[in-house]
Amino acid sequence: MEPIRIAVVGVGKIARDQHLPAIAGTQAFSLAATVSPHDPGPKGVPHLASLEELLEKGPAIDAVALCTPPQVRYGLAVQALKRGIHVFLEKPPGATLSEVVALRERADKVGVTLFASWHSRFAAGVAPARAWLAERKIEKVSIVWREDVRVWHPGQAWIWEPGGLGVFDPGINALSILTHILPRPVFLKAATLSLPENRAAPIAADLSMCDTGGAKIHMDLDWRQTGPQSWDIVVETDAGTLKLSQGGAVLSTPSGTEHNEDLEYPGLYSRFANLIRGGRSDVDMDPFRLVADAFLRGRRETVAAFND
């Protein structure tokens, strides 16, 4: 079978980091062409400044990894779908939960692959913590998220702007684990967004949710943590503790603890070149949604100014 052909569109540090290693490690795919105004891709590999310029000239393409922030994300995708290219969406999938649905339905309606990617889940622990929970009741979730802006997000700008979800950015891979491996829906309570007097985006926040059982979810959101880092999920259930560390790649259980290898960037290829061969979609916007809800119900508090 031939490889599908992919352009990756963004040649940012996650692109650097993740899609290009992860796309040169798979035989489903090959790299057809990087696409940025700034920043050049590898060499050897046709770049253009952009996705317009590369879909007049060449070369052909089946496929699109939008790799950029979210603001601009919506046109890229629809320029894309216009001419029948499959679209991998880095998280969040976009800007607002309305131009998700629209580029869901032109991509139903042009019969091409719209894929939300949530590399999260992909983690080493997530399926066998999923799998686990399926059969456990759910009394009460605790979530830790807590990293050094300064380390994972050096000098992006966007980030603090509208759409740019500030610390939701990190915190949304949380939810997106969250939003998998519980059995049942999850939804808002309320929430504390804490946004520095320069910025337009939070810095950290607190959430209060739970499941439609009942079960209380408890979120703590912090770009400010300086040292070790903590991404860690623990569940209690009427079975013992479950808890996912190091953002879901070690899970431990009454049983014992797994730690394997990693390949959330990998898995997340897989899956979309699995989809484009089955002429089928998957744009899960529920941990999106909870972002959203964050947003519309959450107090506001103003904090000290952060700079870079």
Given for the second form:
There are 2 protein chains.
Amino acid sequence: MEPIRIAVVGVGKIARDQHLPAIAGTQAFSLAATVSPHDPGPKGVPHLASLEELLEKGPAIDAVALCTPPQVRYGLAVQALKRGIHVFLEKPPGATLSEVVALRERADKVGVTLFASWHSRFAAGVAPARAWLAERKIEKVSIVWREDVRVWHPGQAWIWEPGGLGVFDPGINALSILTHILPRPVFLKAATLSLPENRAAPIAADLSMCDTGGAKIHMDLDWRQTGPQSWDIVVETDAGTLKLSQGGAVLSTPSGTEHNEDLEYPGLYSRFANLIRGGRSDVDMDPFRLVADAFLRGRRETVAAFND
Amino acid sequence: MEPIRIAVVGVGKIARDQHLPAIAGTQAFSLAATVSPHDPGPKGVPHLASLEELLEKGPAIDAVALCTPPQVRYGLAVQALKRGIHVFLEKPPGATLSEVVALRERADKVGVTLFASWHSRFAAGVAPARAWLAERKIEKVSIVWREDVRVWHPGQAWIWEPGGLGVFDPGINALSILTHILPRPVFLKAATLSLPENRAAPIAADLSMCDTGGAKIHMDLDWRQTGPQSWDIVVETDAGTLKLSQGGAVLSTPSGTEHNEDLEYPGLYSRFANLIRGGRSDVDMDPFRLVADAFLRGRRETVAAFND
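Cool, the form predicted alone is there; where's the form predicted in complex with another copy of the chain?
Following is the full complex, with the preceding chain placed first.
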């Protein structure tokens, strides 16, 4: 099979750290171009300043991976879908739920693949965790997601703007795992969002959720962690405790601990290729809907100013 | 056909003003009971302090109308659905999107009717407005929804709490009309929410939206209006201007103005009876999703304290 010709749009940290290496490492895709008004892509690959220019002048492409900030993804995705080009959306899939729903309707109408990606679902421990939990009674879940924003999002102003989600940018990764491994639907009961006095998005959040079986789920999100970083999900069940740590890479159950190779982005690109070959889309809104619910229902408190 | 035996749960302003008269005015339903810890229902009808008590002691019911504040609706709806009792949800259908999605899944699983009602869609001018717009090119929409909260929500503390929506409690009515009459999906571009310094929910909001055809949609919501009240939607099209005023009751198009009898709640109950008879549910999330998007993406500003 010919590789799928893909352009990476938005050549920031996530594109360089994850997308370009994953594309280089698979025969399913070939990197046809990179697009960014400022950052150049890898040498020897056509580079254009805008998607518009790429679509006008070529080279020809079959797919795009949108790695820009979420606030501009909708417009880019529409340009691609109009030309019959398949679209890979980095997470979160947009700046609002309604624009993602509108995109999905458009993709379905024109028969083009739209993939709302959740990379953490491809962490090594997640699929076996899901399988293990499928047969258990879930009693209680505790999520602790504490990291240092200065390390992981240095100087990213967009992340603090409306539509940028703040601490839910990493937090949505935990929610994408949670909604994937629990056998029942999850919903939000209450939330507190902590907003720095000089920012529009939260730097920390405390969420109380539950599943439809009554299991209590607590989530502690914080971007002010300066010591050891935590990305842990602990699930108490009738058959003992399951723990996913290091963002889903390490799985512990009563029968032992597994630490497999981390293949999140290779997993995503393999999934994207399968969706394209099968003529299907995959747009799961559950993690993003929970974030919107936290903003909708959450109580806000003002905390100390944050400066990069 | 035997009438459907219904209990009204939550006997506050909306139940007394709208639900009880609509049920009294139709042969499709008979009022079997009212439920409220404080407010008694009409004389001669069994009254219970809680839904739990009703389900234990009777009288037997086929359906419930949940007219409580949205924060407690999910738990009540689950109790009813578990017993195979059909559920009519006042708007908004819940305190979060995810709990409504979970309810819908549960209703589908047990084959019981769940109806997320949007009463403004049954205002007299809305159906003809939808038909008229179906064939037009939409250019621009302007919504002005300005009312006096002291008149319409006197002393309703829950409406200012997280999950209570503030000015979006009436604003969601406008959004329910908008998403029903426009032929294309609508999404939110930007929003400003004005929060009184002593309240958790907005007293005013300014929304910029658009449809997938590029029509610009502006919405001005305000609860501080003390003079004439406004509930107007103006749609500019390639065939002239359509105006819905008085909350959808009055329709003006280039060919004239129609003012028909207002039958919102009778229309809702007729729809609910049809859904039950047909074994179907109707849970349209579009209006609520737009509100969540405004909370998710909106910029917040603090305004003067509000006291009842």
